[in-house]
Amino acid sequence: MSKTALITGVRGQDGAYLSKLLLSKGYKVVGTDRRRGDQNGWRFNYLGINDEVDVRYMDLLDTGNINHMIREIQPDEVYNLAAQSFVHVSFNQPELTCNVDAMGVVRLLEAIRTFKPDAKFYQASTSEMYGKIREKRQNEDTPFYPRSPYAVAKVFSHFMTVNYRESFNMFTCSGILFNHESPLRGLEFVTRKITYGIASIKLGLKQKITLGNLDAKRDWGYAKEYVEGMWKMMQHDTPGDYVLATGKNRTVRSFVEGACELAEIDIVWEGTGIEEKGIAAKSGKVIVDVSPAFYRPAEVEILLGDASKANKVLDWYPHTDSNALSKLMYSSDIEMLKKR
């Protein structure tokens, strides 16, 4: 008999992903999205399996809805990958991040313990819980120090899903994922931003794209990898917190560089801090400019993930480095662009 899964937040890059390795797996999947329609159905049309996923409406700050929906479905995997998900915008809507990223988690683990005891409980936690770093590569005994409320939320859910597996004997992992990008990544994300940005100034479809800090480093893996990672987790015979990370960084300036090498762009860099211009060596013309508007109040200047455990004990790796990470994203919006 196959497996029922549970993924929220099925829409995202995460879940679009998900779904398709689950599928691939034999698994029902039942996906839920707080929006009614399809407004990011493209992820799943870009994977070809729209027609696959049974899409449900269930919101996290809904708790009968919630209720109801385990109930019905009776799920044996439920994977957590809803959350108000933006950083910047955690700043202006603190009360609702917290309310859906932690809060929402409550939620969940409560009407699984409730409804659907046995189930196995993936929450999605994050690199941002390290904040400001107190160890130069961060793992799982990384002490945590949340920058922004969406950090401080998921810290909250992160250690709701650790009391839940003690104090009920419940199946719950949280993966501590450090960034992972692809072509499924919205446009309001870094990486996105620059690949596409970068195209479309390449095809004459835009002029410039604006950033935030250019010095922030990030550790950048591929998105497909990292949910076989999430799935690996939940196989495992007992349950735990794994890090999945390249055990590589770079900064914001050098993936700007690497999309302009691609676009056969040479970039050069003036001025400093906000006043800091990427400029078209051949044409003189400024193609990346920096806003505050794009710096968060409490900056995370660098992050490096360690992912030794998830090695070991679950034999994942990453296979995709950010250089062909950027080659494989820039490569695919130059062909979305190009058929506009």
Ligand code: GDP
The other form holds:
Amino acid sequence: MSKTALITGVRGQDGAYLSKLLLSKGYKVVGTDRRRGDQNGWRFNYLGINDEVDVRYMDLLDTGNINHMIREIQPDEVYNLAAQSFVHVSFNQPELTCNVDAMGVVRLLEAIRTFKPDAKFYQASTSEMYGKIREKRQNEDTPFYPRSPYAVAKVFSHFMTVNYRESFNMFTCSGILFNHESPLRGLEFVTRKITYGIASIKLGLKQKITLGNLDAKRDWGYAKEYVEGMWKMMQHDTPGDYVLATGKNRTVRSFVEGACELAEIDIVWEGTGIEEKGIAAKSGKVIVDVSPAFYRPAEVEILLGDASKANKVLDWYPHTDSNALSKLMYSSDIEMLKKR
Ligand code: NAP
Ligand code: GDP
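With the form predicted on its own done, generate the form predicted together with this ligand in the same format.
Below: every chain and molecule of the assembly, starting with the one above.
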């Protein structure tokens, strides 16, 4: 009999890729998303799975809703991907962020403990938990130092996931994933803002993009490969915590340069801090500028992951470096914009 997976946040980037992966493995996929005005499934359309995922409404703020869902679906595996996932917004909405990203996880774990205690549980933890880093390369043993309400909430839910494993012998995994991107990434995140923005400039649809801290360094991987790691964690004999990362990082500025190269725009930088500008050498036009509006009250300056546990135990390896990733995203954005 096929397994049933319940994926929360199914209409997000990872939810879409994970649905596609699990469908290809013969799972019955029930996806949940909160009710919104705009229910268009653009990510499912992109992956051609619009009719294959059974999508239900479930809000992580609503205990009764979660209890009913777990009792009714009786999932074999639960992947909790739903979250207020944008760090920047978490500074303005700390209470909502904690309610969804921290207490939402308790609600879900309690529902599983009560109505389907043998279901396996995956928690979408994050490299943001390392925040003000304590070690040059971060692995499962590196202490956390969260720098945003988002990251604080995720540390809480990480340890709740560990605690339900240790207290109730439940099969719970925490995937500590470093930034992962794709053509399905939300437009507010910096990589997609850059590839979409530079593609728009290339096609003459936009003059410039405005960014924040260009010096921030991230370890960027490809979301499609990271959802395979999630699945592998859930198939292992014993539950555990795993870092997924590429082991390489670069600055936001360097990511802009990569996208400009793809667009055949020669970019030169002038000025520093909020005065810094990226200028197209040929036309002399400013195509990148900086605004404090995109700075964070407390920044995570640098992240660099060490995924050797996942390499060894799960045989999980990333294959797409950030150059290949940006090419994939830029090409998809150019094609999408040309069709508009
Ligand atoms: P995403 O695209 O933002 O997807 C998150 C989904 O959760 C969205 O569909 C969102 O719906 C939904 N959601 C928000 N509030 C909810 C609520 N109260 N109840 C139910 N659903 C709710 O994020 P993603 O990039 O796929 O990431 C998946 C998970 O991994 C998230 O938990 C994220 O924090 C975590 N993570 C991501 C990364 C990364 O680099 N992508 C790295 C580490 C960890 P709306 O669209 O309506 O808001
Ligand atoms: P995060 O690592 O989850 O916060 O992912 P983001 O893609 O939102 O941000 C990655 C890094 O890019 C952070 O250090 C941001 O401060 C930096 N950054 C610089 N400019 C921007 C911008 O315009 N938007 C976003 N989202 N981040 C930016």
